[in-house]
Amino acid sequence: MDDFLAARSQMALSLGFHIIYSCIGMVMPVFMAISHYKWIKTQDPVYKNITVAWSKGVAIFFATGAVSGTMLSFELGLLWPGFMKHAGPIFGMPFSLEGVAFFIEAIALGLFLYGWNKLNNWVHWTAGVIVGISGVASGILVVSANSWMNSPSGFDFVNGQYVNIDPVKAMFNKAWFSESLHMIIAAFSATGFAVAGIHALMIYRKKNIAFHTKAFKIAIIFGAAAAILQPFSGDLSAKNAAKRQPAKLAAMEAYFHTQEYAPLVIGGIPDTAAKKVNYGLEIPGLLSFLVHDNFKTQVNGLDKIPVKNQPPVAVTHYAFQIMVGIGVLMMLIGIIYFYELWKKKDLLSKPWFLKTFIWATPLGFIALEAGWTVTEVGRQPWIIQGVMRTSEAVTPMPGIQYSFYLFSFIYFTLSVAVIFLLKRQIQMVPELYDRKTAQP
């Protein structure tokens, strides 16, 4: 493994783990605040027990997210000094603001965890709400920084120099809204389905039915609603990619030849040598319609992009197909849930219904990882779209593969610890949380 590949692999590994920790850490406080609100309004002890149980999960993911996020911030400087040298002054503002949001979140979480029976109920609840708001704000700010890499703005690139720097314009670049919206909805969808799936499993096993039923309903309302909204935000993101990253769009669709009535390809195996897609289902004109709202309008293919500027087609296409396929499946499950809810059917007594959500537990995070693969691999060979190549940003220091091995060990160890702690929390629900006076 050469140093360039090792650096990219380490960054991919770090982002792959951190995105899961951060999404759960961002969304779970919202669920926690909803449950806490229901307890304050109804005085139903089950809601307090759910709030206490979920707060322990929030603490676990806050800690792991802080560790993995800190490691990522060091990696940016250590692995990509050429990038940070020039990009730091331009897109540093959202990272700085994310640090502020993180500290606010940490203070509010401390107040929430240790405020039981000490703070006024509404003050205590407000602390939990601030945890949720800060977490969502952190997510938006980080995605804003990433969107700048896809749609760079806020500077002029003159004779190899970055001049006329405007950090505010860089932060609010033309891609920040669509990408932030898509990411936040994805986080709620993935976390909602995962949490609902775990509680559905406990209901299916007939353990602590009242506790898990109320928890399931809170999680799935958010998860199902987000899954239904996700395709609309995805359409907005794809339209933005078509304007600002045509090579990424062409790779996503494995679209080799520029033409009118551009077809949308579902599935298939890209053959980059022959410049075609084998075994795919083509729908004539649909890509033109999705990109331009017109079935006839021409869409530029990979033949308009110099080979040296094209991203890896197969990886981008497969990841995009996985993301869209899972997204559509989750949307259908969400629609079924709301339809059954509207019909006022006793859903949680039906094994098929519970099994559906049990099997759907990991789907959101698989789609999330696939989506980030599309975002990052689809931008290659650029680290700053059209300005700086990834190969120009990598550190000249040798031996990066050993750092990759070390970080791999750390992340897998951290994940094992998280799984162990979460499993123990779930197993201890009967003893700690499913009773009249759960101890915070």
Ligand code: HDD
The other form holds:
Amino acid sequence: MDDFLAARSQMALSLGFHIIYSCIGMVMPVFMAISHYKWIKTQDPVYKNITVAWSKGVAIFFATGAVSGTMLSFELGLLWPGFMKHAGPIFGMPFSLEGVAFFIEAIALGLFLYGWNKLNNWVHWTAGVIVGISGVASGILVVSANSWMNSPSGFDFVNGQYVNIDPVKAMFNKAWFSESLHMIIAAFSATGFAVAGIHALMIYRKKNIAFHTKAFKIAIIFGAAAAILQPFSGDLSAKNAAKRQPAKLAAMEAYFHTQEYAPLVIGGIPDTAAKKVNYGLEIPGLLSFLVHDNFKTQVNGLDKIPVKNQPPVAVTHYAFQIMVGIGVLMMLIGIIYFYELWKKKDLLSKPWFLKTFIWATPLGFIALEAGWTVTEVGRQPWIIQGVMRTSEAVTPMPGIQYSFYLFSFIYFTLSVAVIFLLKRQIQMVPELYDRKTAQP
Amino acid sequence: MLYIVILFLFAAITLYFLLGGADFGAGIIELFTSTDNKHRTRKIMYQAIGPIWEANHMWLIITVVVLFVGFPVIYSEMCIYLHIPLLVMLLGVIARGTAFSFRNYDAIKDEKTQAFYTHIFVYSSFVTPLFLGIIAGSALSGQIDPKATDFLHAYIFSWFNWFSVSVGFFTVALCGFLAAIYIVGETEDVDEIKRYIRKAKIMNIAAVICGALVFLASHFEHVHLANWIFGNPVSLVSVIAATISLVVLYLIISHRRNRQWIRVLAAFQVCMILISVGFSRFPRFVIFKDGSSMSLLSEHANSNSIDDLGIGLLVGSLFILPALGYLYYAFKKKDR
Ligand code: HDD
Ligand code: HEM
Ligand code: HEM
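Having looked at the form predicted on its own, could you now put up the form predicted in complex with the named molecule?
Below is the entire complex, every chain and molecule, led by the chain shown above.
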């Protein structure tokens, strides 16, 4: 494996790992705060037990998220020193604010996890809420940093020099809103579905039904609402990407030839050499409509982009199809859930209903990883769109593949460990949380 | 604004050393505690560091962010030539952080898995500060050679030299010392106190020995450490202050009175060591083999980025410091 490929793979692996933990770390505190609130209001011990059980899971995820995030802040420099040397001061604004948000989050989490018998109920609850707010804030901030790589702004690039730097403008680049919005909604839908799925499995196995039903409800209301909003926000993202990164959009859609009444291709196997898609389903005019709100308007294809500036088409296209396919599926499941809620049907005793949610457990996270593959691979060969190539940024140190193997091993081990711990956590629910009140 | 940013950089490094250092030290002490006492030690230590370890860890992140936003050239050069020790340190951070929280949050606390987490925790508590010290030592060692053409000289000898490694061990000893002192203030039991005081003394002696080794190594590696420190009034005063505080510390410690003072003195001592080294080379942050160096006063980012960073840090501390204070305060209170 050559060093460049190894560096890219290591970055992708680390981010792909971190994103799972950070999403859970961002969303779970919100769920916890809701169930904590319900406990303070109703004094129903089940809610306290849910809060305590979740908070132990969150502590595990938070620690894994924090260490993998620390890794990332070093890896940016270890793998891409050429990039950080120039980009650091420009897109650093969100990172420094993120540092502040993390700090507050870590402090509030300390108060929350260890404050059960020390703090007044409402102070304790507020600490939990602050964990949630600062988690979401840090998600928004870090994605603004990433969106700057897609939509560089806040500086002028003159003769290879970066001048007139304005970090605030760089932070509020053209892509920050659509990307952050889509990311936050994605975090809620993915985590909501995953948590709901696990509790659905427990209900299905008829374990601690009172406990799991209440937990399921909190998670799924957020998950389903987010899943319904997601395609709309995705449409916003696509329109935005079409404006700033036509090459990315074309690769997502495997759209080779510029034309009017541009078709939307669903599925299919792109053949880059022959510049066509085999076995895809084409809907004429729909791409024009999605991008420009008009079935006729011309959409620019890959033929407008020099070959050396084109991203890998097949990977981007497959990833995009996976994300959108799952997005539509999750939206449907979300609609079914709200329909049930509205009609006041008791579907939680119906096996087919529970099974749907059990199967949907990993879907959101698969879509999340696919979505990042679209954004990142679709930006290639640029690390800063149109300004710096990824190959110019990579570290000169040889032997990166060994570091990649090492990281693969570590992330694999950590994933196994976290799954193992969660299993034990769930296994202990009857013993720890079935009594009147759990011991935090 | 540049000076404010530099001040935050040094403050973050110092706080990471003091708070994070005590936290690493906890693991180091556990490593050197006989088996029958391990359980007690762990319990006290967990009470002491549990609630705050996440927050301690943040100082490292602040340091990195300030470096790459404010001093991107320094950051990227260090990342290139010190890639390997940085990597090892990071592995240590990962292993430590996860093992610590897994140990506490594993729902089933059976002997075997607990022992396994503990194993990882204590060894990584040793490795992480060792490599942190090596990185700091390497920045000053003058062994980083951008002109080197072969792998060994560019990426290995930049950090694998007597000076850097001895700074690494010095750091480990200081962390152990800080932790022992910190714990002395956490327990009421007279026997326990005696035991930790003994440990603190041993760690202190280890630190003094390692410190001597650092000077010895600096001689071999042609690092003019003695000249730097004794040739600069601030550094000289700090070193003297550290030495005096060591004597005072011994006096107080032997009488086992006033345990809060012991803490303050130990922290003071470590601060003085950091200040003396920091000042002796200021504003140089990284020194290269050919004698050239990267200075904080010239290799900084453009003034807009520095201003925004400074404002961000100042506003941020308005939120962070009171919150942090409240966290420490809340955990000094007894359970309701
Ligand atoms: C639960 C996860 C999830 C789901 C169900 C969807 N997405 Fe997504 N998508 C993401 C998770 C995600 C993501 C991982 O969060 C990305 C990567 C970068 C970003 O901002 O969000 C993303 C990126 C992303 C981009 C690239 C944006 C860019 O490069 O700036 C587009 C065009 C879409 N999405 C469009 C959609 C559409 C039309 C969906 C409708 C069904 C959809 N996404 C569902
Ligand atoms: C957390 C979710 C993310 C995932 C799963 C992800 C995934 C990826 C992938 C797949 C690549 C490799 C692309 C390729 O080489 O073909 C990559 C590269 C990279 N990503 Fe991301 N990314 C994420 C977020 C971010 C964020 C938030 C940033 C920075 C603020 C970022 C910075 C980078 C950099 C610097 C590279 C290497 C250069 C490049 O390939 O362009 N990523 N990431
Ligand atoms: C889309 C990508 C990302 C999102 C949404 C995200 C979000 C988060 C969140 C919410 C946390 C809090 C930890 C938790 O609650 O578990 C976190 C932790 C962290 N992240 Fe990320 N992050 C992303 C990518 C990155 C990147 C690219 C970096 C580094 C440059 C980074 C650095 C960190 C650090 C240092 C922490 C630890 C903070 C702590 O101790 O609380 N993250 N991330």
